[in-house]
Amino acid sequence: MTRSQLLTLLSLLPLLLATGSAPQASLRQAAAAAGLLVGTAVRPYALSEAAYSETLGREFNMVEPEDAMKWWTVRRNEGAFDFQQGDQIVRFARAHDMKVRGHCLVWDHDNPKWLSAAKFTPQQLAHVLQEHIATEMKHYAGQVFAWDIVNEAFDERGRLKDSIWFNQPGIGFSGEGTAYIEQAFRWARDADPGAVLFYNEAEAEGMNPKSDAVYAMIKDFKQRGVPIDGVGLQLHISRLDFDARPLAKNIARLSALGVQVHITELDVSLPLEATGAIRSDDLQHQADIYRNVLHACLQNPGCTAVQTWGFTDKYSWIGSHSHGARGGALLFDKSYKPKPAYAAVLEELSSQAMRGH
């Protein structure tokens, strides 16, 4: 344990010895002592709200934009880049000594109409993508430490999804498996050699055909020297009987390939009563799931970050029109009051620090 981690651990002693008093430590303090990055996805317009920005700066040591670095925000028009929203997040992170994850450069969703509806040839589209990766990554070089280069490329069967980047029309590798993903990573390494490059995937946290396909791709890339440094596992959880043991097994096999693992989009949605209320038993189940996910990460040194997809239910994609029967997925409620899940995460981080990291 380093001297700084020891000092951070000592600062947690009042919390660990407390008997009923309100905890004074924060998630980021406990995470620092445990040797982990604890992050959250953010919305730049909410930074002007005092409770939002104060909670964010106090509790987390890493941030990622929900949408501010995606194509439809950065490049609404083909000929111009707009980094204002992303820059706002980076400034906040700098002011609060936080790391920034970039999200995301290649995805079949959230693309502007000029891109998705255009009739590019594969050669033209390859030029557009290379230009986009290079321009955005160079703009944030030295400010964004890690990037989700490619997001959600596989379907539930472990096959590559149809997309403009792969085969509609693709960038010239539609008959060559994951070659288009490989090319994106090579362009990314050229654009910012210092950035940590991630492949990010949903519903691939356990052991299933999709996670097997991701594992096989990473193994192949590492064997052939393709520049990839990490895998992001999203973990949008909706089942209260979630079993974290397959997650731990998957983290272990990915780490054994020599890549980092980040939990990138963690939330645990709950069923809502007709009144919008949440059952207290469900809040405890949620807390147990958050604790178990943290434990699965912390037991493997290859898992270096845990990030929630938002931190307050006031601003959450869960509870939107497509998720109207569910809500309450995050660590803080709509009034920024910490839930049992917050206490569970803090306790798990603090326990890891006490075990000596």
Ligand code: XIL
Contents of the next structure:
Amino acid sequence: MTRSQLLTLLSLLPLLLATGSAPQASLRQAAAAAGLLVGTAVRPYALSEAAYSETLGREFNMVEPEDAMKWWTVRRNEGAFDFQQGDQIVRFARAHDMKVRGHCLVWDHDNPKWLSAAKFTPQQLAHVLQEHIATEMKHYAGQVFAWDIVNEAFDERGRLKDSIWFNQPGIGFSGEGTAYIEQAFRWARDADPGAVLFYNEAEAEGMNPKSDAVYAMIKDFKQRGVPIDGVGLQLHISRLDFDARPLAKNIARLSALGVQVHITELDVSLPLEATGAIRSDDLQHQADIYRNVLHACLQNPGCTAVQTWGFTDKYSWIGSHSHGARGGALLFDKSYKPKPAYAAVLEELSSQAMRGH
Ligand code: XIL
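Next, give the form predicted together with the ligand, keeping in mind that what was shown is the form predicted on its own.
Following is the full complex, with the preceding chain placed first.
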């Protein structure tokens, strides 16, 4: 047991004695006792809202900018870097003793027009990308502890997706499989040798052709000494019959390769009735899914962080990105009231206090 874990445990003792049951602490207190980071994606403009920042600081020990460190925010204009929004998040995190996870440096989405529509040669594009990775990672060195270097490179059949970075025109490795991804990780390690480097992927949480492709790439990278430290599993869940067993299996096989696993973008979207209301039994199913995901992570010491994609239903990408009539995906409702899913996560974290000790 580390000193900070011991201190957290001691601070929970009065609660334990008073209630005689699981402690009703915050998520971050319970997570610290379980040796886990519990994070959430954040939007800088919402930090000025008291309920938003109070809930965030009280419940989480890690934040990730939802959009504030992406190309379209940092590189709105060609030739200039704008770190204002990301810096705001870093300041908040420092003031509240939270870690910052960076997201993301190589992705085929959320890029500015000058980049996606321009006609670069592969050599020019390689230079633009190397400079971007180096400048942003150096700016945040010592403040952002882990980065999603490459995001969503595979399709559902496990093939590399066409993208500006791979083959349209690519950075000089089109036709060479994952070599462009390898190059990005090498540039990232050079830029900030202290950062933990992640590959982040969507719908590769269970056992399927896409997660097989990710697994094969990580295995190859580890065997050849390519610098990679972790895999992020997004976990945007929209099925209420979600089965967490393949997730546990996938976490186990990835960590056996010697990389950490982070759950990076967890949310569980629910169907909305015509009035916008959510059925109460759906809230219960949602709570069970959150609990099962937490359990799958806590069960494996290689799974070191669970992060949700926002925390209040007031600010969520679900509903704004053609998810149809869906919503209510997060732990707190629109007025920051904890939902059954919150209680389930807190309970699961509390029951796993001191895992592995
Ligand atoms: C989403 C954000 O939540 C939105 O605000 C933005 O408009 C588009 O991107 N996978 C990812 C995230 O890796 O960056 C995406 O975030 C959600 C899917």
